[in-house]
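Take a look at this single chain, the form predicted alone, given in structure tokens.
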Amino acid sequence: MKQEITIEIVDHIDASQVYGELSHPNSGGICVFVGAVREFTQNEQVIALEFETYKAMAIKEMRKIAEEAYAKWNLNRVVMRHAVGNKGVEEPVVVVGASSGHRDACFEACRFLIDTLKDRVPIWKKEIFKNKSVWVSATP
């Protein structure tokens, strides 16, 4: 039997595996959000993003968020996965997803998962440009 809630901090995200993790016989809806490194921010070209975290605390907070969503929207499965380390343009850095009996619940849950992760989980992001790098808040 698959795990109902999957929480991970990883070095690399394979977004193609998420559908299989969220699939469930009682799920008529599966929603997935994938966050990736974009090439420009505020008209400056980004070379890469670097992510750091306090892993034990991040996992604990991600589990709380997933359990809140699981209960609130009566979900069948939840996935929350964030990458750490240096990530290049177009590389996925975060993936969250939810599956439920109907689409409204998984749409709402998926939005809650990513917004709440960015608000509460201690993961720090550094933007690396050609001539400088800056640490930025999770929510620009």
Second form
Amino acid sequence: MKQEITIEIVDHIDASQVYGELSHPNSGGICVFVGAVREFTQNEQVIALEFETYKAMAIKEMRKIAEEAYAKWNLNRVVMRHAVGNKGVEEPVVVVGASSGHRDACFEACRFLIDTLKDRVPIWKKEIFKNKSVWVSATP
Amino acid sequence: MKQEITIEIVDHIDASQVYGELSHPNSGGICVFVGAVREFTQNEQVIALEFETYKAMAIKEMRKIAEEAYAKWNLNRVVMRHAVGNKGVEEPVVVVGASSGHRDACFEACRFLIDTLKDRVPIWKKEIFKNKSVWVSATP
Amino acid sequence: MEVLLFGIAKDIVGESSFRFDEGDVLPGSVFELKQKLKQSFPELDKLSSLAVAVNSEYAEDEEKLSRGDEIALIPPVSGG
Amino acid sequence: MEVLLFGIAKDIVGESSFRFDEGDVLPGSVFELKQKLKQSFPELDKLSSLAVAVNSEYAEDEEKLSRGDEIALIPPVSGG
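Switch from the form predicted alone to the form predicted together with another copy of the chain and give that structure.
The next block holds the full complex; its first chain is the one shown before.
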């Protein structure tokens, strides 16, 4: 039986599996966001992103966010999955999604899931350029 | 080489293929909406949905919508794919998605794609219940 | 002159297309086409909306019709 | 008392955790912990933000610390 809420920190994300996890007989709408590594950031070429997490806390925070989404919208399924380790250009680093009876709820919930994840889940990203590497957003 | 715009009317949708179609080295964000058959509509059990289209015109209208999205947002890829024929509960009937540098654009574009598709692409849906069938939205 | 029919319009007319006979006065515009078809099939007038496509593009009421056009009746769409 | 370190905080301290020595006066609250660490590692004070988690939950400055707590320093997050 599929779970209502799926929360995971993984080494590798297969973005194609999320649809099966979100589908549900009462869900007319499924909305998914996939975040991937972009080749250029502010005109500088990125070689890779390195993700690190405080896993026990990240899982707890993602579960809280999923539960907040359930409380705000009428949802049938929620998935939040983040990758850790070294990710090259075009590789997926995060997948979040929600399914619901009608499309308003899943669109709004999906946006909330990714915005809130970025805001407070303890995951850190280092941009690796040719000659340097930088922890994103660390300093003003 | 992948196409910037993918427009299709198909017999069967494989929702998992869309991520591969939307990924792009400059896309940090991919947003996908999948519409599927719901088991209940206004408390009546739906056995299946039957989709019919005016294919030449539907393809043309979907392409126009994709091009409007490109004109409004900074996008790297757009996919619009609709199924025809008889679809059972939980089966996907439509997949739309967009990828872009940042997430605002792909979320807004994805919502625009599905809203506008529903508004003007010549596709018709018949709800098949146990003892009757109804063309959706046909009469006031 | 042939008119393609879809969805509920096909059910109302009972065919997947409607053909004006050789002897008929052909409708000269989208508006006249809709009037003629609504007279022949009053159920069409009960739909939430009824559009016409000429050569697979939505056409305004004033648009003129030519014998070689591909014409279609577009009842309320419900994709997605 | 051990403090887990991540991201740039780990780079600043140069270790994946920081341990107060037996002889040290242990910080009694989240606020005191942040003060002590910022004194020892001034670079921590230049970050956009610095939060503390106690037993894997965000903790306010006033929260008291006990010897058995799992404590972590949370520099600005940047997931997604």
